[in-house]
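The chain below stands alone and is given in structure tokens; this is the form predicted on its own.
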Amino acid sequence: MRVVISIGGSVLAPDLDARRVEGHASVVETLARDGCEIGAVVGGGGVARDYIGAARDLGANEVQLDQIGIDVTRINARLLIAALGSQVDPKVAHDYEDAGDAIRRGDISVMGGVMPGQTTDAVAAALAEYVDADLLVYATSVDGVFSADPKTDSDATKFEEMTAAELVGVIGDIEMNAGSSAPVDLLAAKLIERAKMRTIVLDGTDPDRITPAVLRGEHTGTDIIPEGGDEPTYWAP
């Protein structure tokens, strides 16, 4: 089973805590021992926002700000690599080809951002499509996809499952509301739809929630199910 796991920066490193990083590394190693081929994509989180805010105050343009954010995601990726064992590619993958080569030779590949204008949400979806992953998992700070931003709308309802087309519609509506944030961005949702990629969005603040989601499909988040896709055999009893 080939899986791409997107670990949000606010999940992996809301602050510098080695034990939290070790917890996520332990989950990745467990999945690898159980036979999964793994690509991990790491976000920037609050540290990236702090650097970007300071650089904006200094007059940096948007491309420069994106490049700073990419640098931070790659530092976070290095933290995860440091916590992983000998199965990990020791280099942060800077493009999909490098990551794909590492995964196909049996290494765990870790990457951050790739290019200005593209979030790590989209990077994870593109990597999953590039390596023909069986499953894409977003470990976020909210437990699934909601009809609105649950942090700002108390009436937001959670979807237990949805199609990728429905995901695109919901995320588009959320992103139109100023100040709201979605668990994945619109480009990622469109890539998931294009690739017909089975996807799980879950609360990854406790990394132990990721293992049963990947190995058995057991979670309390949201399943994004490809239209017309076959039921996955890797969860067969």
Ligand code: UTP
Given for the second form:
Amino acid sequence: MRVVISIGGSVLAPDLDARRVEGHASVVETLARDGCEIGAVVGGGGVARDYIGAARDLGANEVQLDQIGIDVTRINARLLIAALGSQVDPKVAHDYEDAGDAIRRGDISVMGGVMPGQTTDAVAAALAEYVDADLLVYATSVDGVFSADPKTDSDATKFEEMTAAELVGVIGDIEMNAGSSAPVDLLAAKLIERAKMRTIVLDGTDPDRITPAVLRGEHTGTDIIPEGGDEPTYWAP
Ligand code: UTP
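Please move on to the form predicted together with this ligand, as the form predicted on its own is already shown.
Whole complex next, starting from this chain.
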């Protein structure tokens, strides 16, 4: 089974805590031992936001700000690589071909950002499509996809499952509301829809929640099920 795991920067490194990074690495290693081929995509989190804020005050333009964000995601990727054992490609993959090559060789591949104008949510969806993954998992700081941003709307309700087209609609509505943030961004949602990619969005602040989700489809977040898609055969009892 081939899986792409997106680990948000605020989940992997809200602060610099080696034990937390180790926890995520240990989950990735367990899955690899269980026979999963893994691509991991790491976000920038608060550190990226701090650098981007400072550079904006200094007059950097949006592309320069994105490049700073990409650099931070790649530093976080290096942290995860440092915590992974010998099965990981020691290079941060800078494009999908490098990541795909590493995964085909049997290595775990770790990526950060790729190019300005997007976030690592979209990188994870594109990598999942490129390597024809069976499953894409977003380990975020919220437990799934809600009808609105639960941080700003107390009436927000969680979807246990939804189609990719529904995901695109919900994310589009959330992104229209200033100050609201969605668990995955709109470009990622559209890539998931295009690729018909089976996807899970879950709370990854405790990395141990990722293992049962990948191996057995067990989690309390949201399943995004492609139209006409069957449950992955590897989840069969
Ligand atoms: P993240 O993927 O962490 O963005 O990339 P985010 O969604 O803002 O962070 P979280 O999920 O809320 O923690 C950090 C920044 O790096 C740049 C963007 O500026 C992004 O905001 N970036 C990342 C790119 O420009 N291109 C990429 O491919 C990835």
